[in-house]
Partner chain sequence: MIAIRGLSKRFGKKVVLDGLDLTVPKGKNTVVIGGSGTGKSVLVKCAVGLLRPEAGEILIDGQDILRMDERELVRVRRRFGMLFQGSALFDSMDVGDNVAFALRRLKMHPEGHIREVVEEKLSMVGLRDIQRLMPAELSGGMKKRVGLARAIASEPDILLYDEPTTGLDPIMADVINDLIISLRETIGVTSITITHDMASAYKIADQIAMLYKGKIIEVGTPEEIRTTSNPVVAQFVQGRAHGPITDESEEFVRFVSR
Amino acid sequence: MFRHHPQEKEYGISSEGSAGEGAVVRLSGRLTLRSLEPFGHESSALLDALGPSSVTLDLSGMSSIDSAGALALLRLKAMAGERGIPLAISGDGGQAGRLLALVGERTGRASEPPQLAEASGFFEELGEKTVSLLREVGDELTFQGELLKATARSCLAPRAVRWADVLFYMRRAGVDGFPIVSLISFLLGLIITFMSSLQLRQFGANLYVADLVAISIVRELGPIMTAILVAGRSGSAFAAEIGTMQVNEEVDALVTMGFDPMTFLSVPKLLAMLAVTPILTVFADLHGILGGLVVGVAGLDLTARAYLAETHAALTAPAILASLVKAEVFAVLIATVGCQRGFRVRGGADAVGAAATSAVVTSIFLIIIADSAFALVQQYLGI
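Just the structure of this chain, alone, in the form predicted alone, please.
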């Protein structure tokens, strides 16, 4: 029989059994943080000395135990398992049993060895990406429906709309974005006119440069370039603003105070985008045509009167109307994606940055898809 009752320690260990046979180890006294290190050495020496086929750890004689003591018992059990010795704990009712259960639950996951992820095949990965994409599309469509419904409800009750915020976002998205939209469109008109003139002048068809620039700018490049620039400037700002409010729990505070976050935060942004995007598109079209006029007059020996007359003849009312309708659809996409990405933010500053990036990328992707759909419809309708 092995007995050890040191007077200087808070705990006591006694064992019954011989080597190679089942043994019962009884603990008494207090097992706390102070006795953690000596208990580890002593329990390890006890297992080496007995080398039993099984061990029963009896805790009925213990007066108290803390979390460090519970961790020491769990380590002893793990040590016995590594040596191939089954260890059972008995008499662990009351405080000891509760602490063992709590500490075991907390440390169970950390003690598990890391599992290597199984390599998935091409079709499994493709399926997962497809399901994730469909879920993203579903979430986006749901949010768009809720935002449009909230906007319609707000328009029926104009007093519920925060018109000061609508004007603020109109200024930030429209007035502040006007210089860059105008400059990009003007340069785009210059480039298209110059590049197309290199081919058309070979056939003496310099005048038709005006037709090419007017149709390409008004029908396609004006709306889509405006939408991409607005998405980069305002869509990302919407996502970052709402995302920051999510991180700071300001959105939860609005809900607590009885405000609808959709109406309070998203509706003013959508109304502002619906108001300014078509206006920016019109100015983008005009500046693109102006850029073509500059090259036509300065480099192609065309008069301003002839260029503008040819531009007027090339443009039709349905084409201009389709350009404005495109702008409105793009505005809805930009506002809804920006707000939706903002509301999805969870975490810290890195999550806000990721949401802003995702808002821009997703908006541009949806803009291209919508523009392709418009091109098919216009071709089918002959516009």
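If you superpose the two forms and keep the largest set of C-alpha atoms that fall within 1.5 Å, you have the rigid core. This structure is a prediction, so every number in the text was calculated from the model and none was measured. Positions refer to the first chain, counted from 1. First, how it differs from the form predicted in complex with the partner chain.
Relative to the superposed core, Met62 undergoes a C-alpha shift of no less than 2 Å between these two forms.
With a cut-off of 2 Å and the rigid core superposed, Gly353 has a Cα displacement that falls short of the cut-off between these two forms. Superposed on the core, the two forms barely differ at Glu328: its CA moves less than 2 Å between these two forms.
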Contents of the next structure:
Amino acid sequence: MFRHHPQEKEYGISSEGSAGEGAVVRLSGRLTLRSLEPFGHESSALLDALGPSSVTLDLSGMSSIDSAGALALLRLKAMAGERGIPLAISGDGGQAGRLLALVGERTGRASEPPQLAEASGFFEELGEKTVSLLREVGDELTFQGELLKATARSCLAPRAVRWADVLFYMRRAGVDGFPIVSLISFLLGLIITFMSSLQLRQFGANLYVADLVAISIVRELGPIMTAILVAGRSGSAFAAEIGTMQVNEEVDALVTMGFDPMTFLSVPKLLAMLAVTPILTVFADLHGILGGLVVGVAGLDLTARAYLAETHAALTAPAILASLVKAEVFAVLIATVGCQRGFRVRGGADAVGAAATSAVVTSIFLIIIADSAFALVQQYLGI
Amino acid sequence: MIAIRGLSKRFGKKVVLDGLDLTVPKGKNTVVIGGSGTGKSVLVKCAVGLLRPEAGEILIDGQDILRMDERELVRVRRRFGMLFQGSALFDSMDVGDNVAFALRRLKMHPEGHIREVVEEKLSMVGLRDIQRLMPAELSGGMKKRVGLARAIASEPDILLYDEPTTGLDPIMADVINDLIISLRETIGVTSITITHDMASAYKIADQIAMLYKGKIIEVGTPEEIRTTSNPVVAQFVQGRAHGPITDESEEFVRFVSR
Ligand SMILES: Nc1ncnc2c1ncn2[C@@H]1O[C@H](COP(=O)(O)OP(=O)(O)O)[C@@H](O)[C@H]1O
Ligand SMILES: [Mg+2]
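In place of the form predicted alone, output the structure of the form predicted in complex with the partner chain.
Next comes the full complex, this chain leading.
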């Protein structure tokens, strides 16, 4: 409670100078919420009486000031400005200066972000980033665990799975994604064959182009290109779909009606990914080899039969199996990241867009990490 | 009966509910009023266990839902119907499937009867022959009514209405008011209604509670609230631009703009 005691004036105000000249106004004592009104009247009366050409406000005699006092000073400045009198403030190094800056900032039109008291150091930032990254990885793993658990549970009770949804996502990812996956792999096969044939021809080793294409496509490029395309098409769609449902409170509605959003929304997507990604990978492998065959026959004078025989010899069953296992791992990553980014959405439409982007970027990143891990493991196992 | 004790919920540093107490008597309609962003939706979401508060208890017939695991919560939630502020219809399903959603899961009616039951629920909210439409084809007011039909479809004994009449024309708003009253009178549902609409609040409420700064600052019958001596509540229910709710910010604005 602020009771007004007019008899106790807590500030002092004195002035030096005369009309038409620069004046110095000295303030002393305390300037707080209590003295707002009287200070306003007194200072404007002083300006009128003095009629100076400019004013210097000397605060060095002040003992304390609060935010209301700072506001009063800013108002005085504005008042002087209206009369065309420039006003400078001096001797305000301490509390008053900081408050003035703070209040000016909050009330001024310019909304500069408040400056942090101390710029955080490199190590602090590094630590914070690391902690938040670790937390994110933890969230991701928890989510993945829950999703796999829900999927396993659903597989034990297959009647609870929404098979219509599974088919829907399979068609979207598989049938609709098939042309682009095939085209890109075919072109990739063409390019690899063409580039490597330039080198191999010098050694008269044209035929080995078939081995090179078969191994690189089946072991690496087929699975990874497929996964990247599926992540771009379906992973982002999953994040956007669940994110939109989150924003519209549809996820909340599901929960209140007794449904588990994980089982209801994520399991069909994961099942669809598990079914479709390996099939697409096989098609990608086939089209890549087809691309190699076209260049081999048309540009390198190989017969189709010789090319295919060489391809057949180059491919081993473990290599093909590894390709499919990779595809399944990538499928899990794509579905997990897509759904998790969706469930994490808070706020509005822009958050949905950000979630879709983040789903694609994160899943491609994880796909590449997983692929590197596969390469190492395969190296050790000698597959 | 729903008894909420010492409920506290924060998001990050922002405290939304701060030790809130509220008793919702059985078979009565409790209306919660309060400004935008004061946490009314957060309150009802806590009550169905959608949000987990940091502290407090929410007793539904003596059982604390905050101590339940997910399985028990699912069982308790069957007793709830909720109308969301933004309707929250499933965009990928038509109106009929939306309303039938919980019915199918609970297998309350044979599949052959579902369309009929849905039509009946829709007619209760003044809608007819729209089962085949998609939510995107409906106006905001229609969505709200479909949301209401969905909430009451599984015949819950506790209903939470988050702004049921916002965005409806006055006539439709009154149809919804009557529906809320008749659900209470005929089936005896216990309900919490959130609203800004004081006409609706006075009409449907057995008791009105005002949420302000994370707490329930006053509870009373509509008559008591109308004639309240609490200046904050009075400003809200009379819809005045000036008063204790707006003063804090106003003082500052007046000050600076002068
Ligand atoms: N999931 C959430 N995450 C972060 N903040 C939230 C969330 N839900 C609500 N809030 C915040 O809580 C406050 C109260 O929100 P709400 O209950 O929706 O208000 P209202 O009373 O208008 O229904 C708002 O300031 C909102 O920003
Ligand atoms: Mg709300």
